Each structure stands twice: as C-alpha cells, then as structure tokens.
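Next comes just one chain, in structure tokens: the form predicted alone.
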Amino acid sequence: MKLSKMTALLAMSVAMPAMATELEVTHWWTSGGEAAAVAELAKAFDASGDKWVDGAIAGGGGTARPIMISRITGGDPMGATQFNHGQQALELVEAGLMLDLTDVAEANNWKEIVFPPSLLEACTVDGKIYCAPVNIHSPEWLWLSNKVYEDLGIPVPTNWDEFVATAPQVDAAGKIPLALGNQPWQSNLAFGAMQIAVAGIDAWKAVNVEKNMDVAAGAEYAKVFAAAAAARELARKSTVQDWNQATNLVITDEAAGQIMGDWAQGEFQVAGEVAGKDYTCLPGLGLNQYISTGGDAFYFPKLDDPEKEAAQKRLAAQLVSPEVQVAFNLKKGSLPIRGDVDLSAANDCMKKGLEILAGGNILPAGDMVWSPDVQKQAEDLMVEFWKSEMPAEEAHTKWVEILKTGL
C-alpha cells in the first residue's frame, strides 16, 4: 500500500530537517553506564542535523519526576522527557498537554515494529499515541560477584534459594551479602522481585493483573514477606545511597549481590567486567525467568513553535530507528523495542534477556497495572519495612489494604 502524500512528506521531513532546532532533553540518567548510553541518543540526534540539549537530572525517577511534571505543567516545558512505560504522564496527556504522535507512529510502522505490543498501549490513549518507547528494562535480576564465591570457594549461586543459603559464609568472610541503595524505590523494586520468585508467576498474575485480594492476602504471599524479611537482614550492612554505588560494591567484590534492573549491565560494561566470567546475573532471580515490560519512553510536551515541534517529532522517529536502537540498548543493558535489529554484539546477560523475550515469558510492569497513587503507598511501606524491624506480617496485612483502595 503506498503511503498518502501527507504521511510520505512527514517521513521525509523526519529523515531530512531543513536546518537545526535545538530540543531540550530531561532525563535521569546519570551513572557512568547511563550516561554512556544517552550519550548515543544525543551523538544520533546532533548527527541528523538538530541539537540535543541535556537536561539531565540526578536522583533517579523519584527526584526528576516531580520537577519534570512541575515544569510542564507550570508553562516551562523541555522538548522531550523520559517517563516510564505506564501511567507516570497519563494525566499530562489528559489535560492536552502532551504532542500527539500518531503520524509519526503510522509514517514509522510502530504497530507492525514495536514489541510486545504492550509497550506502544501503554503510549495510547483514546486511540492516538503519545510517546516513542526506547527499551525494555526488567527490573528483577540478581547481579553476582563471581570472585567473592571463588574466594570462599563455593559454587556461584544459581538462583535466590542457593543465594540466601551461602549468605553466613559471606557474612563471615566480611563481605556483605546483599547490597542495597537507600534510595526509596530500590527496597521496592526488591520486594517486587521477590513477588514473582518466591510466589510465581501465577500468584503475581492473580494478585497485580486480575487483582485477586484473596491470594495477595493468601499463603504465597506471606512467603514473599517471610523472605523479604530475612532479605533485609542480608542487607543489614550496605550503608550506600544509590543503586549505582550498591552495584559498584559487587563491581569491587565487596558485596556478594545485588537485586537490581538489567540497567545494572551498563555500570558493569563501564568498569570492564565481563558477564559470566567477572560477575553473573540471574533473571527472575534464577527462580522464575521471565521479562517485566517496563521501561523507558520519551513524551513531547506541547510547544509553540512549530520548528521545535517538527524537531520533537523527528527525534522521536529516530529513538525507535534501528540504528539507534542497537546503539542505545547495547550501552543500556536494556532490550531493544523491536526484534528486527541486529543484536549480535549482545553479552551473555542481554542474550538471556532476549531468549526470555523471544519464548514469550513476558509480564506487565508494575507501572502498567497499578496507578501512581498505590505504587507511592507501596513504595513508601516497603521503605518502613526495610529500614524497620517491622514484622513480616504486619508489613503483609498493610499492603493488601493499600492494594485495596486501587480497586
């Protein structure tokens, strides 16, 4: 079918901008491994003709969010935003503040290209699509020091059970056996792994997809609870702040671990470790293998001007370019958007990664399935618990009631 002359003069224009525009770009992406990575998004978009303009903020998501809908919302908006996959911009878009991309997406083929097809519903509302999904980031791996086992010569762990069974010899060697960030959403994003590991992908599915209250407050769950709880005693001794400092503590083998998103990869790849002979990584925490389709996209906040406008949609055209895809995602440590790109270069944590998405192992993010309001309530009681000695049971009982009010 040939393409209408409306849709193929958006495509040229996509491909060939008559001068460079200059776009502000927000983000949090600021570790050496992240910073690796939007450093291509910014090489690719320079390249084309137009200006990237870095407007990286530090903290991660929970301290550049707010000032990024603050922005937005106060009559500053940058060209271009990150959020994550799901309802994080969904009341931006809802109150016309957010650049409709559908041309952009139908010039491009994103419905035929994009996969799984969940990672462009989560752009669309009310039929038209608002935001260009970059990767895939599954939150739930557990990240090795392969050297702190050979030191005390023992086997590598191979799943969270064997993890938590050689914890006391690690202990005694000095090392730490878990290391954890005190940033908020890092004792969240640990017990949302635990979720599907110790409970099992039907349990997680029943409670966070059919939002069955019975099994969150069932038997399954409080096994979830009973590990969290002893998790957080192996975590006891990490006094670090951010998740790339937790991860540099396996890197310098003074941690035995970490359960961290496969962005960890990136911190990994930056200080030349290689996977599977430096350290290992365990999807699913070796328990239940699967990809959680989280991740990152770009918004275009509404602005008036229509140059910057047509900059916003070219940048956007090319963050779901395969060029760029392939150049972005390898530094990442996350998947690509699409499975036509070439991803030979792949290491051997990516390519468990993209074995589990090619079988179809695939689960909704948190984000996608719950709304803001619950993830903020859950985020906040797992931070009391893991910073408490608040009993397992409690900590249960007052997350199935904040599930609740998501009903």
Contents of the next structure:
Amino acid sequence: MKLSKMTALLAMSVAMPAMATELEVTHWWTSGGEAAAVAELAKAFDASGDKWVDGAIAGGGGTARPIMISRITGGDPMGATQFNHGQQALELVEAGLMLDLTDVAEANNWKEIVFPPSLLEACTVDGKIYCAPVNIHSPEWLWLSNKVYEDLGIPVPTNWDEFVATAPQVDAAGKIPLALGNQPWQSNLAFGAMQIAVAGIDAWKAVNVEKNMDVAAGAEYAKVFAAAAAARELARKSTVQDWNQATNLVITDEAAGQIMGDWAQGEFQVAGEVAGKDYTCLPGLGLNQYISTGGDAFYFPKLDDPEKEAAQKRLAAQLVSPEVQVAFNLKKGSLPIRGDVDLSAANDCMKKGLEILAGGNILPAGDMVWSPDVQKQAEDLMVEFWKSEMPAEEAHTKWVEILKTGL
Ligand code: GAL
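What's the form predicted in complex with beta-D-galactopyranose (GAL) like, now that we've got the form predicted alone?
Expanding to the full complex; the earlier chain stays at the top.
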C-alpha cells in the first residue's frame, strides 16, 4: 500500500468515532427524486457516527419486496428495510424475525407525535411496535404538463372529467394523453385512484373498509370500471416501463398527464420544474380531494448482535426525529408523519397535501385494508385489463371475486 493511501486511511480511522456501526439498509428508492431523498437519511445516520450501507434494489417495490423477505427468512437479514405502511411485514413479525422497537417508541413519545395514529397502529402487533414510519404518501394524484395545454390554447384541466374531455385534442397534437408505466403496480394504482375519484368516498369505504361486496358489485363501481376502460385507451401510446419514466414523459411535455403517487414530486423537483407554473397536481384526480395515508416505514430484522441492535434503535429514533422528517420529506415529496415540524419550504403540491391532511380528509392505504395476497391478485387482474381488450364488466366481476378471497 502506498504511503499516502495509508496516511489517508489512518486519518479516516482517527476521524471516525469509535462506535461507528455499519447497517445495511434496503429500499426500492432508485429514481432521481427517491435517491435524493434517501441520501438525506444516509447523511443524517453517518453524521451521527454510524454508517449507512446503501442496499437499493432496482425495479420497484414489486421486485424488491420478495428479495427483502427471502433474505430475512433465509438467514441473510439486513440492518433495516423499507416496507409500505400496512401488512407487508406482518408474517415476518409473527414469525419472530423482526426487532421490537417498543422501547424506542416509548422513549421518543411516538404515540403522542405520530399522526395520523393509523401509521403507528400499522406498526403494532400484539401491543408491540415493530416499525418506524417515515412518511405519508398518497397515490391518488393526477400530474399534468401545463405546456401541453398552453400549446393547445386550452386551459389546464382542473379534474379528471376535463382531462378526459380534452384528451382527443392532446392525441391529435401527437402527444400521449396518459403516461402509464408497464410495472404491474402502476395500473393497479391508477385504478385505485379512480375508485376514490369516480365512486366517491362513501362507496370506497363501504367496499374497502366495511367489505360490502354488494357495493363492490354495484352501480358505483361499474362506473369506475367504465372510467378505467376509457383511461386504458388514453394510455395506449405509452410504452415505458418504470413509473419515473412515465413521469418524465410529463416533465418533457410528451405526455399530458400521469396518475401517480405524490412521490412524482421528487422527479419534478430534480428536473427543476415549478409546481403551479410548469406542472399541475390534482389530488383525488380533482374530483374527490381525499388522500390515502400510505407511505413507507422501516423495519429492523433481528440480528443477534447487541452492537448492531443498538445502532438499529438509533436509526429508528432518528428516522422519526423532526430534523430528518423535514430534510427527507421535502426531497421525497411526501408528508411528514408528525404535525409539529416546520414545512414552510413545501411547494404548492405538498401544501395541498398538508391541507387535506389537516382537514382530516384521509383514508387508509390499500395495504392497510387488504392482505398482500389480495393486493397481488388485484394487481395481476389490472395488468391484464389495462393491456388487453377485456370488457369492463368482465374485469368488474373478476375483481369482486378476488376481494371475496380476502374476507
Ligand atoms: C411506493 C413508496 C414510495 C415510492 C414508490 C415508487 O411504494 O411508498 O416511497 O417511492 O413506491 O417507488
């Protein structure tokens, strides 16, 4: 080894605090906006004397989750891992594979500060807390390129109905009316957003919370499937795979709109676009201004190593801390999981989300109300539906059958 390199290494080891503990953290945040946001988590963890070893898994949650789960069940656990709020890690917790964070939660008053309480409830199994929630993400947004409409000389739509009505003009101008990526979860997400926008809140709750299968099979939901069949036509010209490639079609004004979660904001931000000026965001597709409180939480597999366990608990506490909540969520485009932090730097779209949250217009996320199995079956059906000519009525019947398997 060259002397200069040795000196550099020596200097580093002197500068590092003795207790630096490495934790590998897995997640599926690989787009530009996501990478910028996760870098804030790593920066804070490293600055406090530990070492974040980044374990990004490309391909989205649908690809990452089975890998994460098989590593944990297969005896190769990471130090921490992302999952969505809800039931994705429930079987791992029940199998005794995940670290109990109740002491961290109590020491840091999570029960008093985490809002809405459903986020911490989703972490709680048999009275013990197993995850640290980091954000609130709602999937029900329509993102629009203002320039596409300015070039056509028509006002930017204010809701889904106006978007559909103006789509033929967008199409005739050679643009893609609706950008949609091919990953299975994206068509399911679009359908979920249309449920709340088209069927309305009462019908949504009846089906997804009260599990009323008559409403699921009824007229309100027939309208949702008809709207989805119409949207399918608007997405025909979209051939991209990843969600952020679809967002990029809107950013570059090649597509008029995209139905996507508020994590899309991270992409607009990285591209230097300004909310309200370059693009428009319509929560609840502009029809029903509700957001569902999905998002992300970190879980910590048991490692049988006291030093690592202490670092896992330090990271859990830090993720919920006000400083990290602000730095991370401003980059991520998500809302913080506590109301007592200063988000005056939020852009117009985040402000809309914050207002909806403060007004209490919130719903549980799909992962909170349906098991991963039902979610997966619904996702498979949606992929088939969006990519084929399957009639709306047939998809509707099949969908109700899938929901019934989860009762
Ligand atoms: C979601 C996750 C978000 C976002 C998105 C796309 O599941 O909650 O944080 O990154 O996937 O990767």
